[in-house]
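Encoded as structure tokens, the following chain is the form predicted alone, with no partner shown.
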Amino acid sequence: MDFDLTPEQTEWREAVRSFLSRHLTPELRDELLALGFSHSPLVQQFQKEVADQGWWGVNWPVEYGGLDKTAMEQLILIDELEYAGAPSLPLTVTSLGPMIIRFGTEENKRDWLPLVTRGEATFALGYSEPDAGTDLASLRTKAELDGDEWIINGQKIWNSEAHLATHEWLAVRTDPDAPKHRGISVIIVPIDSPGITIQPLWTWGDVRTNQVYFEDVRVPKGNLIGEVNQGWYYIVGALAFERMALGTTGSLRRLFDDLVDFCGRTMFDGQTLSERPEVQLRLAELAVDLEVSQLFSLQTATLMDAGGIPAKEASMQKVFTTELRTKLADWGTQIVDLYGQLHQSDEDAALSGRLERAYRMAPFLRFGGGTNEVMRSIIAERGLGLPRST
């Protein structure tokens, strides 16, 4: 089996690297290092430059504003952005746009896809509710049709990016009498609509998520995505693509490479850290795990290029990679001792505090896109044919 990139893929990777060498400025790097998740003018300018390349819809059909490249080429782009420390592609592009392409009406495609590829529309995921997180199909936010408008009432929680996005990709109940998986629809809701209230929730990893309230919010009937009461299938597909995006390895490989470099030049009790047997064993195991994680990415990209939605495989990729992120942050902080626990604001922090930040970010990523416990149930049921757990 040949795992080398094709000449065309290698050329594409070099084009991405060349773009990054010109557009990922020292000022942007410093800002991202200092702020982590940022929506500053510098970040917005960089994202506009990426969108102007046509890379927002890199593997979308040309007729929808894309470049008609493969999912493998999209994976290369995401990995290179992450490894360089640049802002990556948003879920609007990697997860939600593909659902509009596959299942949206012609009106949906005409109205939303050009806005997405130009970077003018970004969607926050309006899924979880206080009583409908892991069991998403129990959601209660409802939408009732009133003439040519939907009237929406309800509440969402853990609604990341709601304070930054232009629209909500909103899961709502449109048939209260149907079985719970069959009465759900997806409606796109402008975030500045009257009746929407956003309240912040801060995670341990310094990431802002939100509670969002909808009170008699009115949106046009045409903002429904696909068919009414078929939203569960669109949500499941979008979640598979989201889990693939959460399971990429670019940022992990960069942190690992920098850790190896740090160990090779940092002295401890008269020897470099890399000379210590226990450090060598842990770095070697992490290197193996990173290769496995990359193989998961290649597998899911290959299945996408074959036209499938790799739900089982994306769940496996997401579990393995997000738990590897925890392992790398945990072992990394142990290897560099107390210096690994210092915040980035401390001048003595190892790797500019990136290990400490990764440690605090890890729980957020283990439950984002579906908790890893639920992912294991999906693997068991859809992958192994085991009975549904109770």
The other form holds:
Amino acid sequence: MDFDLTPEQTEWREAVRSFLSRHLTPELRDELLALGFSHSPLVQQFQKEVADQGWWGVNWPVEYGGLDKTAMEQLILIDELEYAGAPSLPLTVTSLGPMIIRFGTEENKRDWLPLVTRGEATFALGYSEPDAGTDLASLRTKAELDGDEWIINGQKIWNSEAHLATHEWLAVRTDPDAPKHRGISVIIVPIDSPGITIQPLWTWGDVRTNQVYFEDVRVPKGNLIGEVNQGWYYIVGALAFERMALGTTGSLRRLFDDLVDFCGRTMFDGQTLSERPEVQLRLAELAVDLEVSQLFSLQTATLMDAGGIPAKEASMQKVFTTELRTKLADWGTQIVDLYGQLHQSDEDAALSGRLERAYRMAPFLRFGGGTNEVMRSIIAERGLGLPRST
Amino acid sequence: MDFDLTPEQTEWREAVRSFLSRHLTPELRDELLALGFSHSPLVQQFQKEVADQGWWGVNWPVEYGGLDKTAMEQLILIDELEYAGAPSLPLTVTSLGPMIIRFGTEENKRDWLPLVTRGEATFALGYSEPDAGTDLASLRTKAELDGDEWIINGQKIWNSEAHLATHEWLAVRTDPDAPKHRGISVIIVPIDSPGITIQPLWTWGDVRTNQVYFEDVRVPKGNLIGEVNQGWYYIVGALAFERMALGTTGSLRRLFDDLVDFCGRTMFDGQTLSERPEVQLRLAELAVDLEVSQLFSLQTATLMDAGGIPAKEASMQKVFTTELRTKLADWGTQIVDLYGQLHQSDEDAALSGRLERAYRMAPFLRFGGGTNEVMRSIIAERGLGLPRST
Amino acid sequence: MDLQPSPDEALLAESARKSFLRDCPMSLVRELLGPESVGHSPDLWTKMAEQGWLGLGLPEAHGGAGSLLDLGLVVEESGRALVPSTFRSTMQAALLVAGLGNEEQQSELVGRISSGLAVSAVAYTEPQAIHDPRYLTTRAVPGDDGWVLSGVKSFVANAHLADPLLVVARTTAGAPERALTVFCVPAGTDGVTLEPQATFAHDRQFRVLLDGVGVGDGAVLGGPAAIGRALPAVIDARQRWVALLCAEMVGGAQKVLELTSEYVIGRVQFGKPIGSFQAVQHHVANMAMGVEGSRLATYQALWRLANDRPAAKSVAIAKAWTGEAYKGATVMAHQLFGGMGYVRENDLHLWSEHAKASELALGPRDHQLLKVASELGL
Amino acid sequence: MDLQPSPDEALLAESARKSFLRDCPMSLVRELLGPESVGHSPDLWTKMAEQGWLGLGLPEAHGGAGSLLDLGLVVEESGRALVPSTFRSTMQAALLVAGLGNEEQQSELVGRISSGLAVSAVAYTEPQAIHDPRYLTTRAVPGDDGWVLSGVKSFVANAHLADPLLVVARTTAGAPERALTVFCVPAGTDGVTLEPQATFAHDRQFRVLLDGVGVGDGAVLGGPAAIGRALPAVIDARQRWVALLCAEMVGGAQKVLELTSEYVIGRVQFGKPIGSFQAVQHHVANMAMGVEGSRLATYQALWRLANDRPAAKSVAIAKAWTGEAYKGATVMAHQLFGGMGYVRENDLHLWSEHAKASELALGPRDHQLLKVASELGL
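Can I have the other form now, the form predicted together with its partner chain, not the form predicted alone?
Every component of the complex follows; first up is the chain already shown.
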């Protein structure tokens, strides 16, 4: 065991920090605060700069444009990006690329991985459909082979990055007669393909998501990832990685540290917030939870570097961290009392409105990426051998 | 609405208190503390004295020996008994008798109700079997009619009062061919009938329960309650009443009040416990929960007096109060720190060991009388119209 | 002892529910929350006045009728329907007037409010003084024609519509028991500047800058005898406000529970309604227990206040429980609705915002727990 | 950064697990908890000494070998197996000797302990002073041949077997920084009276009455230079004790999780294993998260202590989390086992008692949270 960074890891972290001190400009910070998860020219430029460092392939093989480092180094990078308030790595990097590396054909790898590491391609997750949410395997969007092309028809929802990404990472049914999990494939579809219509859906968290319609969309046969009808396994694998990505703690720890700082310098009713025992107890409990949350994330990185896909541990990390996000936002808004309801546009907002924003963002992370209910069953079934729920 | 006792109810409460001040003697208190839920000559004498007041039929019709008062008066009685630390009314009175009143034949009523109100009969609940716990309707103990007698064979478990009661309130299968809920009947069996063997099982809470074996036990045909093969409905009805009885708060409120008192006069590490903000916050939260718990119990009594069997509300009361029991015992032992682990036999035990005792007793009430998981599904399905779980 | 509403009480609640369903549909709610609106509907207001709801809990001598509990039942329904916050802020002001105003003021103000002619509000909180009156700094000093007020109030609901705005100010230094006075500041008085606060529930709260605001002697609520003596009435009124806020939360929480139950009964995944999954059922059952406890604790608090029983503990218990239960219901509703409840076009988030804003208003959970502790003698 | 045990660490844990499975079966555990037993098994003790476990975390110069983390891994397995509390109490004493004793004392005491020749314990807590050294009142005053101790200690584990018993006493009045001294009191010393305390875990805790107990000058742990100067070593040792206690809890919690998983996989109701019900699965998943967090937080605390990093925050976090997780696992296990796990003949309650007793020992949750708050600079 070793609960500290190695000298190499410390050096890596310093390199990331040094990069951030140069590239995370005040103008960019302002835009990020105003835009949240959305993009802008400055944000896109920053992402390109990150990719230019090779950091969109930290732990990918060198032959596909990666740096061949470990999952732990990727986690350190993500934690630093988040803690600094910078955009984190996209799921294309943390969750989808690894599936191409593991399961893609040689052609897939050559086609897509260098594009990703150069920051030239990002994939929107085309999974959910109106009647296939948690029950994803009921999806009906279909792809039929017509000569050298797939013809795609159907409809996706909660397609959050569709208006920003270059491609769809699209889950489609390629064998309508197979059992529902066995007839699914993954095809990469250029977002500007004729026949694609994107309709925005605005969420409570101010994140834009989309409905995307596919009408006779044609893509080359080679855009199929891995083998036909094996898509379910890639989706499930990608979800395990996605859960780890949803369970990182950098932004939470930053919010907490800033809250502690706020409490130390804010006086209501003649008393500094941090002097109040009830505030101390809540902050202490949050500190305990955050520490465990951080340990969960370090643990999954450790296990990945040991060669596995830690399904149980990643699910624990996802459940615990996303529920902690709700708790931190909820308790934080209570601690700062009436100021907790002020939006960032109000100059009196505590922590620039990041607490109420976090409160509105929190639900999404609990049901997104596999609901926490599904996660708990995974922990019980895959982690502890309980029989499948019925 | 009226959130206070009526003058008549206040008078009733005073009568109960006055009775308790005379009959709950120091000797009896000592025995109760030592024995917990078990019985002794003094305890039995006290129970007889309560019954002699007519209080084992507070809200039963006068014609069967009752006082024809309301469920609210019964609740006031139970709350006072519990708060004073006296034995409460047996389930025979609170849960089983009411089923005889509602569903019994005239013969049943004449046979059993006066015996109960005179304190001469108590029934042990013969429901669970080793393979029929939460899934009670899978019970296999069978009764076959042979002329004017039922012949009973089978085995019961968790039969807690079997060594104290005069009779079994026995759930038996009378039609092996019917669907599992439809072939069940309830028969009252004298506990001293030939063919009954009682084996003790001692529990963590120091409550004795039993396994009871029935081998060719013969009872008169008329001991069947209500109609043959309709027993499931009586059992379910009795369980609703049992849940209310499990959800009363007198003993909890007494434990809490004594804890508050203890905190006010106990100093550790130079500080009175009640001065500590962390103790104040925990006690305050418990006070909030206790108040709601008490309101739940008052609500079910109100609804019963309005003529219903409040399935949803009784389930809420049972779930909330039994889980609060765990919380109070758990938090209480933490508040009194190391002293929370001392058994009543230790003179240094905080609250005469009642906190650790409550901690050991608490599990039983959460899974007994229908597990809290089943209760929650009842709330969802019967209370809110959700479809049956599968 | 009878925890169920009487037939009259049930009728009043039923009538309010039906009226709001008709007169305050979600389309109107959304319109009133929007940036184009002032956040108040005179039409709806008139209808509420016609039903007599704006006089509930107020002295009969001045146009009031019905108890605080009756008012609570209507406020509960207003929370279910998300009726704009002018109802709450005006009734809060009315209760303070009823507790502190002299005959003339009661006659005029209670009369105007109960007949729907005035919207009002109370300005109590200041940027650094959220709850504790010892730290209020807004000053009123004698001036040429009465009093001159200076200071900053914050989180004042509907200050842009309030006429009058009741301002709690300090008329001397020292202990608030002998220093606080309430002034009726008419709309449009010189020296008052309103700065809207960007609350996430869009519920029209303002920072109110008072810069040498002159009011007449008649503006002192309660008249000369009440100068410096307003604190008990303010404390008493705040208890009533808290109980009413709880009632509003109960209505909102009940609605969220119903919306969620409906959704999980109708939403099919894996070939069956998700409401048949145990995990979903148990979440809903927990929500239901929270809501039921909220209702009982809130009714008890209202009943005790309406019947002049000591109510400080009941009120604090109701707020501590109900705030958590309502917010918790919305948090779990989002979990069960998933994406469908997270899009802005779904109404769910409107209750989520209302729940969080209400939890924060008049003291969040820890504040109430410390009050309970104090009532326990700790 | 590597949160997994190294091959050596895994081997040690595996070996301890197997040995305890063989040498400390539940039949022995029950026998040792019974009233006929002294609560200690010399046989088991000898086997543990032979494996070198009684020297883990102690100075190599005096017969020790291995790190505190290694000791933690064995203690974890002892918690799983419910090895009697003499292991914990003796290693606690040994760590205090290692931190405070002079060469000669270390040589003698660490030597005896690591070779299995002594059982020991520390007497710190007093009836009115549970944690805070400022309130310790047991006094030691110079006597004819050394020192005379008087006072009452309570909740002293295994005082009936401890030889020596390490007694923390006040040698002067005033601030504990300059007043506390630790004395080695041999078994059988005159003036020591032991009163067993009726702990519900039957884990052999005693009230120790010291009535003019005479010990020689050599009994001062650390020798003359340490008179009145023991506090830093006591504080340091207590951190290690807490981390070890956490390790014991992790082992117990893991065992409870496994027992529960086994039970719900095997128990059939409604025609299927109850482990296939979502509600059951989610309870078990929550238990598993608690246990996993406990393990990680505890390993981190042990690692930091073993590697001389500042550890106060990590240790308090580990105890705050692990106490709640272990206890919570037992509470939920009882719910899932129902009656089957509630009878005394089932072993489950033995871990339930261990969990609650461990939660209370060395400061329950709020105590740890306040330490965390202090470490946060609040």
